[in-house]
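In the block that follows, a single chain appears as C-alpha cells, in the form predicted alone.
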Amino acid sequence: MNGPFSSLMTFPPARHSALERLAQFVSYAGADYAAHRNSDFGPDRPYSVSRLSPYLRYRLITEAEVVNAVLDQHSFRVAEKFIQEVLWRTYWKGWLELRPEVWLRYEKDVVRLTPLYAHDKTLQAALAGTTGLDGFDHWVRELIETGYLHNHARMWFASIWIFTLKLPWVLGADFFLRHLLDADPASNTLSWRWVGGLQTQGKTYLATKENIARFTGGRFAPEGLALHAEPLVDLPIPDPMPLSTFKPHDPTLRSALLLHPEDLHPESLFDHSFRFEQIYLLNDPSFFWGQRAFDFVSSATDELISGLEEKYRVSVKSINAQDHVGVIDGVKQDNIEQIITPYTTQGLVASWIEKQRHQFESAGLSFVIRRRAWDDAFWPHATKGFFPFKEKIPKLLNRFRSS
C-alpha cells in the first residue's frame, strides 16, 4: 500500500492473528468498550473497538468463540454492548436469509443505476474523495487504502452520501462492497438501508457536524451537511420465509469437503462423525467485489491449507469455479460420491453453490449443506426488528457457553 495509511498493516490474514487480536481485546470488551465504542480518533490511534470484523466475516474466527472469550472475563451485563454488536451481525445475516428478495432487489438496482450515474459529477467527486466535505473525503481515502472504516464513520459516510450528496444509497453500498475487507451483503446492505430509513421504516440516521466533531475528537467538523433526513421510499419489506432445511450426510459414502470463503473454519463445524477423502478449496476472484478482500482471503487460505491437510490427513485441491464441467469430472475421478459444504448466505458464493448443487445432483452425486448451530439458533428470531431479537440473546447464548 502507498499513501498516508501505508504504514498500517491492520489485518494480518490468518486465524492465529484473529485469535491474538481477540486475546488482546477481551479485557476491554466491558465498560471500556461501552464508553468509547462510538469514538473514531483515526486509523493511527488505538481503537476501542475489536477490529475483528474481517475475521468474523469469513469465519476465520466464529461468533461463538468471540462471545465465549468475552464472557469468560466479563459478566453478560458488563459486556452487553459488545455482545450486542457481535449479535447485530448475526441478526443482519438472519434477517436477509429470511428475506432473500431484498438482496436480489439490491443487485438489480446496482445494475440499473450504475450506467445512469456513469458521468454524474457528484458521484465522481464522492468516489474520488474530492467533495470538499471535511471528514467524508478522508474516509474515502481511508477506506480505499485500508479496506476498513470504524462503524460510526460508516454511518456518517452513508448519511452524508444519501442526505447531503443525494446519491442513490445502492451505489454507496456498492462502493463499500468493492473496498471493504469485511464486505458482507447482509451487514452492508441492511446498514445502508437503516441509515436511509428503509430498514426501520421511517427512522433515519442524520450525520451532524456536532456529532462528528465530538466522536472524532475534533478531527472533523464538516460544514454544509443536510439538516433534515427525509426517509427513502422503496418496495414493501417482504414477509420472512422459513429457513431452508437440508438432508443429513451419509457416513457410508466417500465424501469430500467443499470449502469456500464464506466459512473458513471447518474444524468447528464438522465433528468426528465426518470423514473426508478429499478437500476442495473454492477461492476465485469472481466471488469478491474487490481485489483487497480477495487478496485477504487468498492469503488466509494459503495458511489454512497445511493445517487442514494435517488434521484431516488428505490433500487440499483448488478448483476453478468457472470450469463447471471440469469440477464434476475431477470429483468423479477422485471417486467421490458425496460433497459436503458449509452453508452460504446471500451473495456471490451462494449463487454459485446453488447452481453447482443442481449440476452435482444431476451427475448422480450427493450434495449436503451443513449450517452452523449458531445460525440455526439465532436466525429464526430475526423476523422483526433488532430489539425483539435482543431480548432472546441471553437465553440463546447459554447453549454455546460450553462450545
Ligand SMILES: Cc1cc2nc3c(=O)[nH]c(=O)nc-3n(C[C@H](O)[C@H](O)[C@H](O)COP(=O)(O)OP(=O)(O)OC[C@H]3O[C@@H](n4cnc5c(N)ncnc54)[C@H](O)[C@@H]3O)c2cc1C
Given for the second form:
Amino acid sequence: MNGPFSSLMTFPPARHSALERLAQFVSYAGADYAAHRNSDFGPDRPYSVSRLSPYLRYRLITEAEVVNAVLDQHSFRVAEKFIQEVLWRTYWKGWLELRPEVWLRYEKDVVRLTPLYAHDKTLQAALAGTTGLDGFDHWVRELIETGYLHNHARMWFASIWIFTLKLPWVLGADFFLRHLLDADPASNTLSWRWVGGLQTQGKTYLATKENIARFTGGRFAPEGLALHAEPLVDLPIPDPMPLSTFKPHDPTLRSALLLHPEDLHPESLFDHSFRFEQIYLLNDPSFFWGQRAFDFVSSATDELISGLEEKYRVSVKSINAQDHVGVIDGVKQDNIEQIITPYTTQGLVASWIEKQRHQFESAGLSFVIRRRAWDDAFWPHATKGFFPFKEKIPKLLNRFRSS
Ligand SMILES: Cc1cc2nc3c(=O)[nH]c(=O)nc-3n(C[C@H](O)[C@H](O)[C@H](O)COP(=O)(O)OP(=O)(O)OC[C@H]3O[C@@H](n4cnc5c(N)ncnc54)[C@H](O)[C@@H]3O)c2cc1C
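In place of the form predicted alone, the structure of the form predicted in complex with the ligand is requested.
Every chain and every other molecule in the complex is listed next, the one we just looked at coming first.
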C-alpha cells in the first residue's frame, strides 16, 4: 500500500542490513535506551529503539549476536534494560514452547470468532482505522503501511482494542500477525494476553490519554478511553511440559540441511562437524500470515543463498512446500540419507515440519532436529513469570560470552 508512511521505517531485507543497524545502535543501547525506549515520536522521527525485530524474528541475526555486540561496548548493568527486552523475546518463545496448548487454543479461537464478527461495525471501523479515536486510527495505518509499530504503540493499541472497543483480543492479535513484519506466535499472542490480564493473573495494561500524550510528545491525546481494565477470563494456563529432546546427527550419513524461515543463520547453528551434501530451502506464502512478511523473508533469502553456496560449497535448491511427495522424491534422487533442520517453534512452519518428518522417516530417511544452545539454556527457565526468569539472565549469559 502506498500512503504517507510508505517511504518511512524501511527494513532492508538482508542480514547485512541487520548487522549495519546493530552496529549503528550499539552505542545507544545503554543509558540512552533505558531513558528513551518508551517514547514513540512517530516513524519520521529519530528512533529510540533498535528496530531489529524483523531480523531477530527470522534469525537473520541471533539474540546471542545482538547481546554480545552490546556487552562488548557496555557493562551488563548499563545495558541491562536493553538486554532484558531481547530476553523478553526469548522468554515468550520458551513460555509458549512449554505450553503449546495456548497457541492451539488461540488458533481455534481465531477460526471460531472470525465469522461471528464478520459484520461487526466496531471491528470494521477498527480494521479500517475509522474509529475516531486519536492515535488508534493512526497506528492502524502505520502498521498496515510499514509492517511495524513501536512497542508502546502496540501496548496502547491492544489495550484500546480490548478495553475501549471491547473487541475479542484474538482478533486484534490476528490483525497484528497479518501485518507485522516481525509477526511471531509467541511474542504476539502472549503480549496480547498480557495486556488483557490473562498472562499475569489479575494484572492488565490500561492505556490512558495522559500516558499516550506524554510518550508520543503530544502527538496524540485520545478522549473516551476506558477508565478501568477488568481482567479477561480464559481457561487456566496449562502446566509447563518438558521440552522435547532430539537424537544427534549421524556424521557417517550423507546429509542435507533443510533451511526454513524460522532460523535463517545456519552458520551459527551448525559448527564445522557438520558436512552438507546439499541445502534445501523451504519457503512458502502459507508459512506467513501476511504478504509483507513473506516478501521480506523471500528477499532476505536471496542474499543468504549465495553466501551459503560459497561457504558450504554446495548448491541450494528451493523446495515446493505444497508438494509433500515431490519433496521426498527429490531428496532420494540426490542420494541424501539424513535431513538436518533447525528447530521450529509453535507456528505455521512447525506444522509443516511435523507432517513432513513422518513422511521422511517412512521413506527411510533419518530426520534430525537441532535446537540452538541459546534456547536450550534459557527456555527451561520460562516456567513461571518473567521476574524469576530475569534473575537467571546474567549467569546464563556468561555461557555465550566468547571472551
Ligand atoms: C500487543 C503486542 C504485540 C507484539 N507482537 C510482537 C510480534 O509479533 N513479534 C515481535 O517480535 N514482537 C512483538 N511484540 C514485542 C515488541 O513490541 C517488539 O518486539 C518491539 O516493538 C520490536 O521493536 P524493536 O526491535 O525496535 O525493539 P527494541 O526495543 O529495540 O528491542 C530489541 C529486541 O528485543 C525484543 N523485544 C523488545 N521488546 C519486546 C517485548 N515486549 N516482547 C518480546 N520481545 C521484545 C525484540 O526482538 C526486539 O527486536 C509485541 C508487543 C505487544 C505489546
